[in-house]
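Here's a solo chain for you in structure tokens, the form predicted on its own.
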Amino acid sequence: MKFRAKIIDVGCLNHFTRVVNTVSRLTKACVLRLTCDHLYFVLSGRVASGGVSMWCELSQGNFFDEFQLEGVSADANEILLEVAPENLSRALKTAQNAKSVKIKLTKKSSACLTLAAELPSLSSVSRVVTHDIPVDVIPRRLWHDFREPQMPDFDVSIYLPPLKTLKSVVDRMKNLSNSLVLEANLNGEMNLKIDTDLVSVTTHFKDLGNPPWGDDGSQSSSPHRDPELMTEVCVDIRKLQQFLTGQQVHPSRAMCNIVDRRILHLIFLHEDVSLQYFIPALA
């Protein structure tokens, strides 16, 4: 197995850093899946047992000036590594003004991702800061746990309101309740609701629009569904807040799919990055 990559463009470096920072705020550990064309940050929580799942996909050609990979074998040209994204985030922080950043899979006392940042220097001698980030190589027999999650057979898909507004509402509601009901319909309407013994609060959004998933531009899941009918899911408000607080991707499109009373599936899209986050419904 071999992996080495290099980033020279400072815009690409900053963008990659923002993606890693986002991932580091969502999970303490995840799997970094490397292929010839893409990088994936994967959190494979068991939604059925209350865990969140994450799938973040990056096109390597839009970030790296050089990218070389030899996977475990010719027929499985991939490498899967368990990594603490916070360690990668810390290393990238020291490289913000770097002339170049090299990332390489190395073998020290254990497997590492070695990040070497060449920093600007006033002399002719270059300054290089090196970080060894411990990783665990995932054996091939476990790879099936880290494939792209299937798009759930949702009841409603809807574009999200401005994320700053949504985060502000969720932040305030978190002070009043541990759970939140998010409901939406095919008329572009969404409500956020909390209901406790002391207070009931509902925030309404309208004219959000519904993404066209079907080939005919319709929402594919329920073609005969009443557009006014609300679909709802009750989730842990802390998990939703964590997702909204952590994101630094600044998506061009943000939407969510709701499987009635089962799953909230959040999708952020931004040019060369897609981020999916699955929050299970509270029992």
The other form holds:
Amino acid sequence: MKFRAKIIDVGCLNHFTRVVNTVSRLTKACVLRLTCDHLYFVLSGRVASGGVSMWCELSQGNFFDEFQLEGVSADANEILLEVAPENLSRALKTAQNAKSVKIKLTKKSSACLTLAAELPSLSSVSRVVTHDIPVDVIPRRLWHDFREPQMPDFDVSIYLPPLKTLKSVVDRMKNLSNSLVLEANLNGEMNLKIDTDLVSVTTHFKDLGNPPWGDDGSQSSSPHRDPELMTEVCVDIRKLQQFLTGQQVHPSRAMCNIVDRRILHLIFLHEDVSLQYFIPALA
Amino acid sequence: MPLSTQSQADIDQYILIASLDNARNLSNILKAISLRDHAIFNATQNGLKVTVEDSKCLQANAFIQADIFQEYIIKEDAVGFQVNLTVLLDCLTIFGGSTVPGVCTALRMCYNGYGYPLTLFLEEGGVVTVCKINTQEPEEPIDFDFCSTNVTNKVILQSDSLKEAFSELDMTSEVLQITMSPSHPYFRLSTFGNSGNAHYDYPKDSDMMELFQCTKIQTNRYKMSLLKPSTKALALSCKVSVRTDSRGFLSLQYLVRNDDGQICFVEYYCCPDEEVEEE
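Next block: the form predicted in complex with the partner chain, after the form predicted on its own:
Below is the entire complex, every chain and molecule, led by the chain shown above.
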């Protein structure tokens, strides 16, 4: 197994750092899946993480100037590592103004991702700061847990309202209730609702637009679905708030898919990064 | 405006309707009295009075006159109810605490009467939020029996002068002592904390002193924990009047200008602490 990669563009470095920061705010531990063309940060839905799962996909070529990978075997040309994204975040923080950042899979007392940042210095010799981030190599027999999630058979897909507004409303609702109902229809309407002994609050969003999934999406497979009909899911507000608060990468597209009463699937798309987050319905 | 989404039938059922183009003109002043969870609302033809009390020793009132509201309809002589103030503030600021200048949350607050929730319609940028907050039977606010004829000492100060003192008050002191006297030290705030005693003096001829009417020397102590929250009201205000009566009861009255420059009042009444020292 071999992995070495290098970033030399400061814009790419900043962008990569922001993505890692976002991931570190969503989970304490995740799997970094490396293939020839992509990097993925994966969290598979487990009871321990409260059932949420995350799939963050980066196109390697948009970040790295050099990228060499030799996977576990010829027919399984990938490497999967369990890592604490916060460690990576912290290491990248010191590399903020680096002339170059090299990342390498190494073996110290155990497997590590070694990050070496070449920092600008006044003398002719550059300063290099090195971080050894401990990782656990995931054996091939467990790889099936970290495959790309299937697009769920959703009932409604809808673009999200402006994130700033959505975040403000969710922040306030979190003070008032532990759970929130998100409902939406094919008419571009979305409502956020909370209902407790003390208060009930409903926020109505209109004219959001529904993504045209086309032939391969379920949305068009039920053409007779009444566009006014709402589909809903009840989720833990803290999980939704955690997702919205963590965002450091401003998406060019933000949308969600709802599986009636089962799953809230959030999708944030950027030119070279996509982030999917699945929040299960509260029991 | 939510107005357009409501039918005449909806509007007819309410006994109180109060609307503002800028919800901050209500939420800011309510924050100035948000010492406890529960607030007693008393609406009359003149406007809205909101009262919050703490352990029967402190009362904070906010007055928002009817003409502050863009729309104010009341169908009875007096309408009273009690709500959870923390919940109300979260609802009033549902679109975010501080917003871009020029962008406001519009508010319409409606009440159907006894047993019904307080209904808020809030709108910002085309997004509408509807809140229904449960109400309770209003408690009778304490009458502190503070009337102008009993006032022994009175000063009116520009708030700026007190803001610094209040923000620096030694919180390890259990009491805040207020001395008012026709002679030196004139107006003095004192604390007695772990690191020692601190005094803030305001001479009667200071620029900040707008009015000085002290007839006899009085020193009273008030629980710090009761008075410290008044700092919120002080921060919003431009002027404050400090009055004590013959019993040592304290009245603080704050003149607050809202976002649109209109004037509202906040007042605090506080009982003196048990051990009163007479100098």
